[in-house]
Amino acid sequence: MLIDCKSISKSIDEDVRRRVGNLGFSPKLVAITSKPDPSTVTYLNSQAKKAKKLGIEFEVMEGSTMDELLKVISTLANDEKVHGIFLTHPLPEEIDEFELTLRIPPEKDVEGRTPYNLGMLIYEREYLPPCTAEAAVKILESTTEIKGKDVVVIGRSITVGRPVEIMLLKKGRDATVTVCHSKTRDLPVITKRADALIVAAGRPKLVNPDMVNEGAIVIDVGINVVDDQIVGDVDPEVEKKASLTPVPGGVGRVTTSLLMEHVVRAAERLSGKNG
């Protein structure tokens, strides 16, 4: 069975529209990019379209060198009309992404990538958590009662795997979490016992039906291009024995909605207005 992520996204969007109306002004999101490839350009066009539908201003600024990008961030950090900043990926090898992230004000870090916002998760304060991690958790929460469930996370990136683990352990969610990665032994044995899987490994069809428990919930975070088609980290055949998020149109759809919600959340806090 496929999980209906479209309804989750729609609910978030409706809330965002209401809150934008309450603000009395249009919150502004700025994307910073450097030598964007075609997939990044497509992503930015998608974000622009989404922002327009929700009443959010959207702008793209580009820099070719580290100095140029630092100047862009400094300008945006001090611009009161800008409420959200995010960096596109991938960035050129010569660009120090961590150094750029350090310069983004945490209150405008709508992707939740700064050390401050990631660190806040340890204290169970999800001020602006990583959007994709939050999307995975929200989808899981909409599908089942997490408390006490055995959840296996495949992948340990700082944008998905690690923050998902921390968020699932938060008091009130209280999941029992196992994190697997490329050096994990006997992966199928571990995944087979899980009530839920969150897969963010970046490997096409890594998880197959034999690795999944009957009736489990599987959140596929992966986005891979194989033979000019977008596929996830989970074999679509898993749908026959478990609840599975679609790719495309699953986690990515909810992530985009949450990015826009974060812009509104940031605007509310910066302006002193409640949602």
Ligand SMILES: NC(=O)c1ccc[n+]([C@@H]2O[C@H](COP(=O)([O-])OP(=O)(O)OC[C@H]3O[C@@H](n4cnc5c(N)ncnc54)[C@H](OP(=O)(O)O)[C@@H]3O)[C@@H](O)[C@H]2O)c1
Second form
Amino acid sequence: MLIDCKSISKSIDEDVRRRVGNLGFSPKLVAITSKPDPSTVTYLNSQAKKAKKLGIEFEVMEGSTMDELLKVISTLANDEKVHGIFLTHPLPEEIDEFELTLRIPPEKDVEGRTPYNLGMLIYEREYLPPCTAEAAVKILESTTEIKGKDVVVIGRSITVGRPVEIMLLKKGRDATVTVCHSKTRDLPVITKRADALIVAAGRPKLVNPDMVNEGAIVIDVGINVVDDQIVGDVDPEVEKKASLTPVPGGVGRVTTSLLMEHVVRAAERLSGKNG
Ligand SMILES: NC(=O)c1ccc[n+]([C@@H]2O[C@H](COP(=O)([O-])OP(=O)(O)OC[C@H]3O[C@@H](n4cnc5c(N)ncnc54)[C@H](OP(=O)(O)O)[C@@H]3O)[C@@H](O)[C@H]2O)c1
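The form predicted in complex with the ligand, contrasted with the form predicted alone above:
Next comes the full complex, this chain leading.
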């Protein structure tokens, strides 16, 4: 069975639209990029489209050297009309992404990538959590009661795997979490014990039906291009024995909605208005 992510994203969008109306001004999101590749351009176009629909101002700024990018961030950090800043990935090799991330003010870090916002997760305060991790957790929560469940996460990146682990362990959510990575032995043995699987490895068809428990919930975070088609990390056949998020139109869709929700959240806080 496919999990309906469209309705999750729709309800986030409705809430965002209402809160933008209450603000009395258009919150502004700025994406910073450097020599964007075609997938980044596609991603930025979809952000622009969603922002427009929800009444959020959206701009892309580009720099080609560290100096230029540092200047852009410094300007945006001090601009009262800018409420959200995010850096596209991947950035060219010569650009030090961590150094740039350190310069984004945590209150405008709508992607939740700064050490402050990631650190807040460990303190069980989700100030601005990483959007993709939040999307995966939200979809899982909308599908089942997480408390006490065995959740296996495949991938340990800062973008997805690690924040998902911390968020699922949060008191109140109370999942039992196992995190796997490329050096994990006997992956199918581990995935077979899971009530829920969150897969974020960037490997098409890494998870096949034999690796999944009957009736499990499988959240496919992967976005891969195979023969000009977007596919996830999970074999679509898994849908026959488990609940599965679609790709495209699953985690990615909810992530974009949450990014916009973070922009409104940031604008509410920075302007002293609550939604
Ligand atoms: N839907 C969305 O909105 C969204 C947002 C962000 C990313 N994504 C997608 O999610 C996927 C993961 O992104 P990411 O940024 O987390 O990628 P990443 O930084 O490349 O991390 C991939 C992780 O998967 C692990 N891994 C790779 N091959 C594996 C294997 N065969 N078995 C077990 N683990 C394996 C890696 O292990 P090691 O640590 O040992 O290398 C690593 O921890 C990508 O397809 C990306 O496009 C989607």
